[in-house]
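First, one chain by itself in C-alpha cells, the form predicted on its own.
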Amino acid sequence: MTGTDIFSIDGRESHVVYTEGLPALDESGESLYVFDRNTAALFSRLPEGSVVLEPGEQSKSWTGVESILKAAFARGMSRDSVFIAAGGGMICDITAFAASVFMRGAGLRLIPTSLLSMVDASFGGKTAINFGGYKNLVGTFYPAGTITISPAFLTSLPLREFLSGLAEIVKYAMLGDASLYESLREKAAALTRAECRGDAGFLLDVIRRTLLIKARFVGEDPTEKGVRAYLNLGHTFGHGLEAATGFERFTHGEAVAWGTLRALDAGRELGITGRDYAAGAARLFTELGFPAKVSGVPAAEILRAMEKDKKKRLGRVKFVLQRNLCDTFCENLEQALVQKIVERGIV
C-alpha cells in the first residue's frame, strides 16, 4: 500500500505519505535536517548543515533546541524554510518544537524512523521537550505539513523498539478500532518475530489504520480540551514509571503497556471496567512480551512523578479509564486508590 492521506488539524493540513522505499533527502538550502547519531547512520550522505544530536531523552532539552535554532540562523533560514526531522520520537518532538518557535512558525516535515514515532510522535501536532526531570513538560501544538511513513526503516529496528511501537498501536486499537484490536490478538505471536518487520504491506496497513484512529480524536479536539485526552490511556501511570527510572530503564511502549494495565486495574477496582476485557488486554500485552508487573521501582517515586503530570487540571490529575473496548472516559481517582494500583503493579 502506498499513497497519501490528507488530514486537517486545527486548520492546518497534514499530508501523510506512505511509501515502501527510503525517502530521498532534500539537498536544497531552504531546509534543515535534524538527526540523531543512530538515524544519521541510516543514510549514506547527510545534507550540508545537518544537525546531529546524541540519541536519548537527554537531548530533548533547551540545549538541544538551541543547537537546532543556531543551525537554522547560520543557514539564513526564514519562515518559508522547512525543518525536517529524520528520527524517532525524540527527534520528531524536538524538531517540531524548534520549527514552531522559529520566527513564530516555519515549515515542518517529519520522517519518523521507528514504529513508535510513526504512529505517535509524528502525527497530531504535539511538540515537546523534557524539563525539570519530567517528560514533555514544555511544548506547543504545531502539526507537520508532511509526514513520510516508510516501513523500510523498520527492518533494522531492534525488536524491543519495534514492540515499543506495538504497545501504542494496541492502545489506539483499544480506543477506536475493535477490528484492529482483534487482529492484533490473533497475530500476537507472529508480531514478535523478526520477519514481521519486513512485511511492508502489512505494516503500512496497520500504521494507516492506527493514524486514522488518532485522526478522529485529534480532528475533533486538536488542543486536547476534551476527547483527545483519551489518547493518554496508560500514559499517566506510564510517564510516572518512566520518570521514576530516569527515562532509561523502560522504553516508552513498555511504560505505556504497564500504565494501560494499571488503568484497567483501576477501572476494575471501581467496578467500571469489564473483567473479561481487562483480562484479555493483559493477555495480549503479555503475549507481546510486556511485563504486567515491574521490579525494583519504589512506588513512592512513581507516585511523586505522577503528581507532576502535565495533564493536571485544577491541581488534580485526571486518569483515562475504559468501561470496555472503545468505551473510554476520564475520571479523577482518589490518591489511596492510585497508590494501591501502583503498588499492585510492582513485584
Ligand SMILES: NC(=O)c1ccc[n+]([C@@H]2O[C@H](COP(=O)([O-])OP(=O)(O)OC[C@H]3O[C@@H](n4cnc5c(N)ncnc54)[C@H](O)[C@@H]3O)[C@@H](O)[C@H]2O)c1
Second form
Amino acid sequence: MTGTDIFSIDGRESHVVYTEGLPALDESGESLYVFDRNTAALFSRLPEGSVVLEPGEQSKSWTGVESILKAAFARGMSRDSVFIAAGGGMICDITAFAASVFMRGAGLRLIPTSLLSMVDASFGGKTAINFGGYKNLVGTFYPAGTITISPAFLTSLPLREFLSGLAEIVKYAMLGDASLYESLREKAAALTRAECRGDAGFLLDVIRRTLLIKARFVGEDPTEKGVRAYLNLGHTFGHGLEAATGFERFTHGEAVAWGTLRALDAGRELGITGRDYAAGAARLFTELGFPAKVSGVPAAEILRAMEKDKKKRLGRVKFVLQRNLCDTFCENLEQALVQKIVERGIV
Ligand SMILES: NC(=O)c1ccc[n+]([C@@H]2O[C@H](COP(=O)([O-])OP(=O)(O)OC[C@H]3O[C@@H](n4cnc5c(N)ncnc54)[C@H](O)[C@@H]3O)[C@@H](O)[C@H]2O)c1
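Okay, that's the form predicted on its own, but what's the structure of the form predicted in complex with the named molecule?
After this comes the whole thing, all chains and molecules, with the earlier chain placed first.
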C-alpha cells in the first residue's frame, strides 16, 4: 500500500505520504535537515548543513532549538524554507517547534523513523521541548505540511523501541477501531518477532489505520478541549511511572501499557469497565511483552509524580477510563482509589 492521505487540522492541511522504500533526502530548494546521531546513521550521506543532535530526551531543549535556529539562519533560510526532521519523536517534536517559531512559522516536513513517531508524534500538530524538569512543558501547535511514512526504517529500530510504538497502536485501537484491535489480538505473537518489522505492507496498513483513528479525534477537537483528551488513555498513570523513574528506565510505550492497565483496573474497581474486556486487554499487553506489574518503583514515588503533574495542570487532570472497547469517558478519581490502583500495579 502506498498513497497519500490529506487531513485538515485546525484549518491547516497535513499530507501523509505512505511509501514502502526509504525516502530520498531532497536537497533542492531551501531546506534544513535535522537528525539525531542514530537516525543520521541510517543515511549514506547527509545533506549539507544538516543538524545532528545527540539521541535522547536531553536534546529536546532550548539548546537544541538554538542549534537548529542558528543553522537555519546560517543557511539564509526564509519563511518559505522547509525544516525537515528525520528521526523519532524527539527529533520530530523539536524540529516542529523550531519551524513554528522561525520567522513566525516556516515550512515543516516530518520523516518519522520510529514506530511511535509514525503513529503518534509526527501527526496532530503538537510540538514541544522539555523545560524546567518537565517533559513537553514548552511547545506550540503547528501541524506538519508533509509527513512521510516509511516502514523501511523500522528494520533497524531496536525491538524495545518497536514495542514502545506498538503499545500506542494498541491504545489507539482500544479507543477507536475494534477491527484493528481484534487483528492485533490475533497477531500478537507474530508482532514481537523480527520478521514483522520487514513486512512493509502489513505495517503500512496498521500505521495508516492508527493515524486514521488519531485523525478522527484530532479533527473533532484539535486543541484538546474535549475528545482529544481520550488519547491520553493510560498516560496519567503512565506518566507518573515515567517521571518517578527519571524517564530513563521505561520506554514511553511500556509506561503507557502499564498505565492503560491501571486505568482498566480503576474502571473495574468502580464497576464500570467490562470484566472480559479488561482481561482481554491485559492478555494482549502481556503477550506483547509488557508487564502488568513493575518492580523496584515505590508507589509513593509514582503518586508524588502524579500529584506534581496535577499541580502543573492546576488540578485539571481527569482520568481517561473505558466502559468497553471503543467506549471511553473521563472521570475524576478519589485519591484513595488512585493509590490502591498504583499499589496493585507494583510487585
Ligand atoms: N508531538 C506529539 O504529539 C507526541 C506524541 C507522542 C510522543 N511524543 C514525543 O516523542 C518522543 C518519543 O518518541 P520516540 O519513542 O520515537 O523517541 P526517540 O526519538 O528518542 O527515539 C527512540 C530511540 O530510537 C532511535 N531511533 C529512531 N529511529 C530509529 C531507527 N529507524 N533505527 C534505529 N534507531 C532509531 C533514536 O535515536 C532513539 O535512540 C518523546 O519526546 C515524546 O514526548 C510526541
